[in-house]
Amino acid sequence: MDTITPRLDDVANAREAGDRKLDWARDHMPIAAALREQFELEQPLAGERVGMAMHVEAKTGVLVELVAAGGAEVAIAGCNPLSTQDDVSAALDAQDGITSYARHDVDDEEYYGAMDAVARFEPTITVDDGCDLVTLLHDEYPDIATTVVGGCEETTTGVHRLRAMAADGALNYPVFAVNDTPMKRLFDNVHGTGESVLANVAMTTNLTIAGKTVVVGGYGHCGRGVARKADGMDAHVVVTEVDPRKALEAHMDGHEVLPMREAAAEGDLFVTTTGNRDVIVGEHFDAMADGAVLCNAGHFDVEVDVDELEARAASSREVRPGVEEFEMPDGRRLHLLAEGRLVNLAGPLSMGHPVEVMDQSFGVQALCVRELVESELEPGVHDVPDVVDRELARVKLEAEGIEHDALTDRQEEYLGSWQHGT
């Protein structure tokens, strides 16, 4: 298949404006800054051949850099039909040592065609999100799979088809669950998800967020800091659960917990964020009023049932460049973003996360990286080590110029004894 550059009318334009997005993105990322040096100076990744399946953007852009500093070859293909950017893209695949095969707002055969060159290229590392790349070597090339020192799983939807792989006694290689760290899912899920979505609900739609009801579909890390930012805007929050503990934590938090068949009639905005199919199918879209606007955040385009949607509906049009309003038999308008797909980065204006909370989760993509080339592991899901969680965040405390407490030699003595007492 070939690369991006045969899709663009003017390739040297193109690269430019990817040049453009990549210098913005290297300046405000210092722990990949401060990791690029060690990785130029030590080349860990020296002979690997690095295959990923990401949301090709600048803040990506500036991790295929940093695994390519360090040694690496990489072949990079999207993971979203509609999330790649092909200026960065373009500016990427002209770099020594890096080739893409992502392009924008493309059909399921060249799509899984772009992942299949990828997978072509043989990897000896894969670096994945939302484990298309994984699956595709294991079904289709499982010779290469074999040959794999390791992975990285970026998301929950990932960690959730790798762990099922495991348990099923069909996953050859092992992955770090990079979406599972702290470092990742504090900050990248909680804050990343929660700032991006809404940021690209409003800029999608020009509506406000103060004053609406919002309801958000899972409580997990990503639904915790959509509706955490959405109280801050002055919205009032819905939740909807499966597990009662999520739900109960939701309504300590001070967020009204219901059914989705209750919130449904409720709801101004609906933002999906589970990872899982079906939380808003037809009997919703009858429940909901006029006007109502639907988005996913989770991974996926399964959320929402959109077939059901238009199955619905009397008629569609595109009201604004990414809202598409359904007309229901009764006059009702409910309005879908992004096609169903990630609000906050299939979107026509979507950027995806911002620059800083990116840079914390490559950072452990790309010290995972460096981990499973000097790791031996077995097959299997695996926990992203301890220490290297910590030397992330003593890099971006470092960088940010944040000094913090350390134990004493008696508190360490303290807390490692079990004779202690009062």
Ligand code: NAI
Second form
Amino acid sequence: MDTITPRLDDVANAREAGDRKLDWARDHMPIAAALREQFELEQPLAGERVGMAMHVEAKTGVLVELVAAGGAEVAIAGCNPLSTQDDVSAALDAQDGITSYARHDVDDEEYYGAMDAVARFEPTITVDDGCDLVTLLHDEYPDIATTVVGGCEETTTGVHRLRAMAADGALNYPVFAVNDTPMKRLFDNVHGTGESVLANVAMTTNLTIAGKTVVVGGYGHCGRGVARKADGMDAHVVVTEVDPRKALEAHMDGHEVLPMREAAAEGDLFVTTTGNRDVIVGEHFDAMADGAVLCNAGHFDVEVDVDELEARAASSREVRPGVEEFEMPDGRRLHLLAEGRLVNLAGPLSMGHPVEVMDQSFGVQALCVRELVESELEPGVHDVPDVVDRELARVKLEAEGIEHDALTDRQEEYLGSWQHGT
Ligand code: NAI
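For comparison with the form predicted on its own, kindly provide the form predicted together with the ligand.
Full assembly next; the chain just shown is listed first.
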């Protein structure tokens, strides 16, 4: 697949291009800048080896630099074969204390080989996006998994997997559910996914959102963001859900709610955001109109049944970079973006979430990495301490120049008392 990211054929040029991307990201990440000053001074991660499996692009690069600035040695691999930007990977790899094994569009052997290299680096701390590094350590390197101090998990699907491991008694070290904390989930999943998914669909297809019927599969944090932004861009939004409360919420938010078997015939653009498999399958492809565009924003490429789409199609061809056209036997053409992988990260024009949003998410990550070193936690999945979450909000508001009210003593006393009545 063509990409805006240069391949590594010319390493010097790639590093320079990666450095420019890192500069731009750093300039728009005030939380990372403030933490970097602290980390450089205090060296809270001195002696730690931080192993990461993340989408290797510029904002992640700033997190990697921040962790290294805190005194850690860092090794990183990708967490999706298509989301790595080779220039950023090269620029990181050139820095002291950082090794990046991530490469764009590699085969399975090279992709898992990179993650394996991070495992063999014997991390004392893991930072994952999707839980692949944690599971690799537990499955293949159990001796190392017992020496890990702790980990952090970036995304909803990763937290689901960790909770399942913990329920099975299979998780041997503590992991912070970074995804679940308000400063991450209410901004990254909602606004970050909403904006970056629709921006990528628009850029990849060069088609309008306005006037279209956009079917959003799942009305969780990501789906709510996509639906809200699509509505703001003058689309008609249809939501599909399996949770009755979420379906009701979508209805009360003004969206049409339908089962996917009915929505399939209505949609011009389909976006899956469920973290679940088989959301759009064979019977849905059969009902779709000529020209329908399909994409996925969930972590794994299991939401749109791409194998079934291939099996039902008479032929397929790439009609634009990142757009695969499947012609069905009856002549209808269905267009799949980014191979059904997360469209805002794995397409040829994808750059992931907006920088400012990731500043928050990665601010949480950096503080949680420090927290793991400074506290002794039991194995299992842990909430991000509220004090960390609030402090990040304060830093962000200060950076944005936004003032807000504080509780007076009288108000605080009132809220903390049960003796006040009418
Ligand atoms: P969430 O748990 O808040 O929402 C998921 C929603 O999907 C729930 O309301 C659930 O009821 C619904 N759902 C489950 N199965 C369904 C089905 N078959 N049909 C319709 N609805 C169904 O999760 P969140 O935070 O919105 O994350 C969703 C996915 O997106 C996860 O895989 C997560 O890892 C990923 N993610 C992707 C990002 C990106 O940049 N593309 C950013 C953040 C998360």
